[in-house]
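First, one chain by itself: the form predicted on its own, in structure tokens.
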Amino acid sequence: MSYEIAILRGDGIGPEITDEAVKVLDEVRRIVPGLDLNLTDHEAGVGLYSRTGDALPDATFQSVGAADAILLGAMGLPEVRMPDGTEVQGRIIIRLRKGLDLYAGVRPIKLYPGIRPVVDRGEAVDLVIVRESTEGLFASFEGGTEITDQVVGDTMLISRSGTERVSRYAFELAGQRQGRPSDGRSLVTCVDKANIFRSLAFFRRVFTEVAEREFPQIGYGYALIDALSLAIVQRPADYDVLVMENMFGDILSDLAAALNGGLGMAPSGDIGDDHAMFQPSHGSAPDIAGKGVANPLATILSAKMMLEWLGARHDDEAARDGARRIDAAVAAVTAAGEVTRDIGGTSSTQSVGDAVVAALPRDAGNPDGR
């Protein structure tokens, strides 16, 4: 099939690391039978925003929303500001979140071979966080109460058909997976603070009623944060797929990628029914753009699962067939040691995604095959 693919380079060291996973996806629709990706750059970020005070003009918006999928590299510059203090790469990710309806964040924390992680368990590592990412917290952006400079709130918001369809998400997602690594039991962890919180004992409910009604053969759980912050690096290997509230669940991503080796590992969704974007979970690290010293990985892995996405939704095979090469040669960088700094190598920015491309499998039937 031919997908229409929209790369957003952004800002720092977005264009470098994106450079590479364009590159990978390159060769991967060279090789792989039936795969058409037409790559189309579109311009947005905080330096555009520096110089025309737009940072995501409505035509990006509009292009970006026709696109099948969208490859965003990094946003940001922390030195550019809003009026009220905020950075302005949250108006950018936000709108396109919102506006796209890009309910489920899936940020997959997965121990690739040859990895020390930062926090180092001795276990397999391979559960996905899922934040819901319209709604909790991060409701109250641009709308938060201030009284005479004195006074500021922010609101949690929850709804039953966000927590419903995020809960939804998070059942289908396990049943693809092949479980926890301890025992290969599909799990589904829902994460909250029910015991304070009225909204998040709601979304405990809520969550509870679709796993009981929809769900009788996936298992399903319960575990606060503050406790599951602790457990969740004690034993990793107890988690399969963990579902919550959208500031939670950035939290909870950032410390979870200390046990895959950092945020250089960390691929990401922003998933909705009809659209999807696929990032790194890092930055846009501006103190370290241009160097070459970037570790690309994240945003290589975030565009295997765009093509995985693409697959599930059109059911196409080539478009998985892409993935898994991606996965599979990513695997075998990692377990050369040729990788950046970041997680104990010496490689540049562009020897990684050339060392992925080349390990890319040229047969199909042999994931493993050069």
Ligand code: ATP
Given for the second form:
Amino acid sequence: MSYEIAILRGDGIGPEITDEAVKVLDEVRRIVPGLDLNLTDHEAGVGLYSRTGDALPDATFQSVGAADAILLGAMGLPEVRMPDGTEVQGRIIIRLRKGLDLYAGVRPIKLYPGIRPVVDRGEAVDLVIVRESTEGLFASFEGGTEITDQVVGDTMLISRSGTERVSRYAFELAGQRQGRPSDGRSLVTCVDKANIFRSLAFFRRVFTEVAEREFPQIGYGYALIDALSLAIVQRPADYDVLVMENMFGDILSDLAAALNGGLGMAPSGDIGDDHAMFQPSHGSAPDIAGKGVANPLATILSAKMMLEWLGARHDDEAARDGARRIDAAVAAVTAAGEVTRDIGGTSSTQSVGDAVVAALPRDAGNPDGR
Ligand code: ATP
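Now that we've seen the form predicted on its own, could you pull up the form predicted together with the named molecule?
Full complex below, order starting with the chain above.
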């Protein structure tokens, strides 16, 4: 099948890491029979904001929304602020999430061979954080209330429909996976603070209704966000899919990257019923921009997630095949230690991209071969 892919390279390290993902997608398109990808660049971010006062014009929003999927590098720079003091990426990323109704923030935390993570428990790490991405504490984005110049409030909003659909997404995902690494059991964990907040007690209640009504064959459990922040680091193999409110997911997915090599290894997807956007979990990393040392693997793995999503949505084996080949190539590259300095190597951004291209299996029947 043929897909229109909107590319938003963005700011800081965004362009350099996106270049490598595009290089990999170009090669995948060349070697996978029946897969055609039409990649189109769109400008958004700090440069555009500085020139025009608009980081994501309506016309760009419409064009990227019309594509089959969006691949985004990284947006925003701390020195460029909107009049209210916030950075421009909120305007772009949150607008895309809300405008395209991308309600499931999917953040796989998987340990690739050869990588020694910051926290190494010597056990397999293969879990997915599903973050509700349209409401929760981010619901009041641009709508926080300055009651006086001494008191400001942001409101947590949890809806039944929002909780039902993200819970459903988490259970469906668990149904497609191999279960948690410790014993292969499929398990969806609801992460909340239901002992204190009414909003999160409601989130837990609606999650439980979805579990019992629609997914009796899949195990489920609960965890409080504070206790879980330690448990996930101590026993990562006990977790399979975890679903939670927006802000908790934002924080926990950065923490969980300590289990798989850091932010440079953390891909993500923002997924809705009709649209999806894929981007690394990290930001624009201005401290290393332009130095050729940024790890492009989170972006390359986000491109892999994009092909998986297209494959599932269109029942397209060619797209799934492309995703499997990228996964095998990344595993070969990390196993060989051809990686950037954030995960213990000496390779440049560009040479990691080249290594992934060279490691792409040429034959779908031999996904592990180089
Ligand atoms: P945001 O709020 O936009 O997500 P942030 O403030 O969390 O951004 P990041 O840009 O994600 O910050 O960077 C956090 C740290 O991680 C920085 O020291 C940065 O250099 C490092 N980092 C982020 N991405 C990468 C990468 N791809 N390769 C290597 N280091 C990275």
